[in-house]
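In the form predicted on its own, a lone chain appears below as structure tokens.
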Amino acid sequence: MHGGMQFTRQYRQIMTPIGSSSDNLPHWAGVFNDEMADFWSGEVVWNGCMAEYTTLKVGGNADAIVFPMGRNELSLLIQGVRKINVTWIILGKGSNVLVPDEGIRGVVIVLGRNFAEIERIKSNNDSVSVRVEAGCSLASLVKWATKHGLSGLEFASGIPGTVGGAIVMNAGAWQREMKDVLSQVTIMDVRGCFRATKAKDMDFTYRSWGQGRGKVAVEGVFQLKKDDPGRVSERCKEYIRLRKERQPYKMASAGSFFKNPKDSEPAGKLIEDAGLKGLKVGGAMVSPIHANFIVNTGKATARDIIELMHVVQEKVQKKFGVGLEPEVKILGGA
């Protein structure tokens, strides 16, 4: 929930307060307004352009985009949209996702800066437990941990997205993953109910937290080690330096596009050895810097990116007999 937009930019969209009307609203807008009126104090972005909310910067409009402030409001929102039979998805900073050009029907729930609390909850001689809400960006969490001299999250330096998305994807780098530093995850189900689960009892695997459809990570508790802030900072800087050298850091992308296949070379090497670096479809391109990144050169459409994805999959399958599975989640299918 599983990206790059700052929330100061999100409010550039035209917003329609609860209770207003427009010819462009979805047919269920009035019922939605009535259902939310008792608890929803915020505003709704109707027909919001999803390209503004994803790191690939492509995609059509969503019927409605909302920004809950805390767990209680999120739960009531989920209960409300279920009651009126409207579909919903959760989004963080929009990394690791691709929105189709046709857009998204239903409600997009963005967990952002109003869902981003960091709290130290327990400390002993050498470690600290830290509770973090799902909307907190990984960058903010790493910065906070560095400032407080807490080690364990350095590997996440430079990974885009939010804590919630990182938990769901079991994001990782440099032989470390989120599961290695998580002690507990609070999960919301499709009914808006919450359950705290110990991380050791969850089925984390490569790029998956092992939970079923409709489950949402709303917060995580991280077990971090006390360390010198200067040493933590230096390790973070080194990981960011390596990322900038090896990845298309300044181009719009969704991060690593394909999962690394089991019992084979990494996806990036397979794609590079297939001679696909720099391959373009429309405004989408296989990065010349790192072959497992599909980048938006400036005018790509979601269709361009999906077509390029299929070309890469076909050519790698033909040359090496290896099927590449997208790590990027295509919302609404493709």
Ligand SMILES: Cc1cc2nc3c(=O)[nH]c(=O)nc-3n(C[C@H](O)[C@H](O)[C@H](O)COP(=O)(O)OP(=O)(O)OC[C@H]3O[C@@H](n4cnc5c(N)ncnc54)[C@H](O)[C@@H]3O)c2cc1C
The other form holds:
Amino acid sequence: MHGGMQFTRQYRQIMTPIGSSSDNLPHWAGVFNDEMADFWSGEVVWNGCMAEYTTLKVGGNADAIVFPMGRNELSLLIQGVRKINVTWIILGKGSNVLVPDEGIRGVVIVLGRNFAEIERIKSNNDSVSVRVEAGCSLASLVKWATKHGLSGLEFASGIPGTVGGAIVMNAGAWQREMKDVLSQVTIMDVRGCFRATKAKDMDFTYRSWGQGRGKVAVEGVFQLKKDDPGRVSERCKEYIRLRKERQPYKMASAGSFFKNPKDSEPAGKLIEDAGLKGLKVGGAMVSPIHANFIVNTGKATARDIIELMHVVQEKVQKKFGVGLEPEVKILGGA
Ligand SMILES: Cc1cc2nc3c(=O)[nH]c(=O)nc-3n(C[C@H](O)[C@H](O)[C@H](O)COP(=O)(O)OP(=O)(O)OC[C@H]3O[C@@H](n4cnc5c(N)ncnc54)[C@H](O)[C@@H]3O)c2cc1C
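Please move on to the form predicted together with this ligand, as the form predicted on its own is already shown.
Shown next: the complete complex, the earlier chain at its head.
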């Protein structure tokens, strides 16, 4: 259990959130506070604006956004919200999600910097096993691996997510994916129980970890090869340079919006060949730089993005007979 002083401070924060009256709290706020009282030390933001937690910068408020301070707190939290029948979702850096304008009912659990330990656990002649918590950003992990002269994660340079999000999405680039460097993943189930699973026994496929809903990636163990830090750094820099050249990195987006279809040209090529580069709905636009990026030009709503997504899907279907499936996760059932 955490210290009383700290808890008292947080409890006050929960009960009287800055900038909102208690009228704005969901009806379950009181019972949630009671359920959390004995263990919670992390932050709680009531009626938090989800646009601030996603790279597309759209979306309404979530009833509560919470930041657990470690795996035990996460487990107790999941058990607590389950007991009071409140829905929850996990979020990393929000770089592959679209939050509807209506927001999200229930609790958004953000795994971030309080959940971001990196630890070297085993080393032999040419390889090293590294345990990394889910909230660690890929950027921090790549930087750490580079500094320690460990190769394998260069492909992830410039992917703006957390390790947990990258495992769940089996994030990849340059013909490499997370599954290629993972040896083990610790998964938490809906009851808050942990289980370590060998990566080779998981059903990783293109942009999916195959574990279904309600599971949380808590940490991963990566197998990295010893290398010269300078050479690792050069490869990372080259991948970043290519991204900056080929992607609209200065604009708000969620990366590639659609999955590349099987047995067809890549989604970006199909969208470009359908003449859709630069197409706009409200503030959402098909990027003129990379057609598989839907960007927020500044004032887009989630509705704009969803409408544009439908137009792109219809036009590509009509022209090429190919159905495009979103890679971006549309949260809240919009
Ligand atoms: C500019 C840009 C470039 C990108 N380039 C690439 C690329 O090259 N390759 C690529 O694959 N992706 C790319 N992406 C997409 C995105 O960065 C990756 O999918 C990333 O791995 C998502 O991580 P996240 O922490 O942001 O996940 P989020 O967007 O926060 O979550 C994504 C999904 O995973 C779930 N989730 C997140 N964390 C966990 C967890 N610990 N346990 C269980 N579920 C979880 C969420 O509920 C959600 O359904 C890009 C995005 C942007 C904005």
